[in-house]
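The chain that follows stands alone, in the form predicted on its own, written as structure tokens.
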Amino acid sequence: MRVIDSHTEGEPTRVILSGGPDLGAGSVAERAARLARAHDAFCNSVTREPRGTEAMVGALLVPPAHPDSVAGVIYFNAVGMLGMCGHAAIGTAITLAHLGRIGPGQHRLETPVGVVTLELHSGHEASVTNVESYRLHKAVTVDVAGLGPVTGDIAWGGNWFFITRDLPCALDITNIRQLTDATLRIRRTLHDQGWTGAGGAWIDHVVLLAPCDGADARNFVLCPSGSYDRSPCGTGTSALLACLAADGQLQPGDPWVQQSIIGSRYHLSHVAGRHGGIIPTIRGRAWVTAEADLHFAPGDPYVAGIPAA
């Protein structure tokens, strides 16, 4: 299996160029559904140890359904499918540029949740115009064991997020274990108390937000796998901007700088969406880190990855 690895502001992406499963024809969403139904072993083998890491997002390139798109892509991690992924979209753009498949300018990329626009600024910097993002519920309060009442918004930015400013401790990289434990508790409590995204969707990401010198905010983001996002989380910050816009705190075109828990940054802005939400644009940097052939030897007991704990 031929892959190219990259990181976007610290968060890894693995683009699968060849050797993935045959998903047939149809929309990218239909092919993503087939991947989810029938190819767990493939997804796990790419993103879990010993070949992957808990923070790894896989990006399976597939032929686009429309000829004006540069590619179709299906994002996934060790837990399952991702509708959209901001850091991986930027990583995909830089990988396609590395391969000589795109040059500077705008390009259409098909994802399971819709077409997004990539803009390549240089060999290491790109923007992605995300899907329409919106807030579903404002000021939801849940009583979390060991933390007490936690209040936040439930919003969509390509994935479902619970966004709160109620912090268990300082947003500092030395507190990763405590922050991870707290956000896992919050996510579990949301599930246990019946809070979901639209259509009963699992709220699989939790964002903790704090003020930050030199940026508009600093965040800690829990990802579906239980790992934390090393980047500032493009879909999570898209969801945040939707909340700020709904409250009249951020106007179309206003810049927003989001810093991650490791200090990396995205630059964002938005315009009004067609359905009452916003269309965010995320700008960040990515670097190719490896080109590799993954091997799957017969008899390898961990050919499909080490099972999740």
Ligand code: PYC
Contents of the next structure:
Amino acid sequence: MRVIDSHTEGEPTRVILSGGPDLGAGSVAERAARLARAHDAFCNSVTREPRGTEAMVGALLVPPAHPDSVAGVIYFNAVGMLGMCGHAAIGTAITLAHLGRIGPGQHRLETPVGVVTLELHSGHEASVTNVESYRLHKAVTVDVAGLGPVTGDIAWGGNWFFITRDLPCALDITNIRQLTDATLRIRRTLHDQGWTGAGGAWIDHVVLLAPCDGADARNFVLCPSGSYDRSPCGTGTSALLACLAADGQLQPGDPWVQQSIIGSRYHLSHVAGRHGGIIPTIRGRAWVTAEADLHFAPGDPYVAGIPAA
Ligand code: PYC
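Okay, that is the form predicted on its own; can I get the form predicted together with this ligand now?
Next comes the full complex, and the chain you just saw is listed first.
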């Protein structure tokens, strides 16, 4: 299986160029549903140890449904599918540029939740214009064991997020264990109390937000696998901008700088969406880290990855 690895502001992406399953014809959403239904072992083998890591996002390139798109892509992590993925879309842009498949300018990329636009800038920088993002519920309060009441918004940015400013401790890299534990509890409580995204979707990401010197905010983001986002989370910050716009705190075109828990940054802005939400654009940097062939030797007991803890 031929792959190219990259990291976007610290968060890893593995683009699968060949050796993935045949998902047949149809929209990227239909092919993502087939991947989720029938190809667990493939996804796990790419993202889980010993070949992957808990933070790894796989990006399976598929032929686009429309000829004017540069590619279709299905994002997944060590526990399942992602609708969209901001850091991995920037990683995909830099990888496609590395392969000579795109140059400067704008390119359509089909994802299971809609078409996004990639724009390659100079050097290692790219932008992704995301799907329409919106807030579903404002100021939801849940009583979390060991933390007390936690209030936040439930919003969509290509994945589902709970976004709160109620912090268990400082958003500092030395507090990763405590932040992970707190956000896992928040996520479990939301689930136990019946809070979902649209259509009953699992709220699988939690964002903790704090003021920040030199940026508009700093975040810690819990991802579905239980790992944290090393980047400032493109879909999470899209969901945040949707909340700020809904509250009148951010106007179309206003710049927003989002810092991650490791100190890396995205630059964002938005325009109004067609359905009452916003269309965010996320700008960040990515670097190719490896071009490799993954091997799956007969008899390897961990050929489909080590089961998630
Ligand atoms: O950048 O959207 C993102 C993302 C989601 C999960 C990890 N990164």
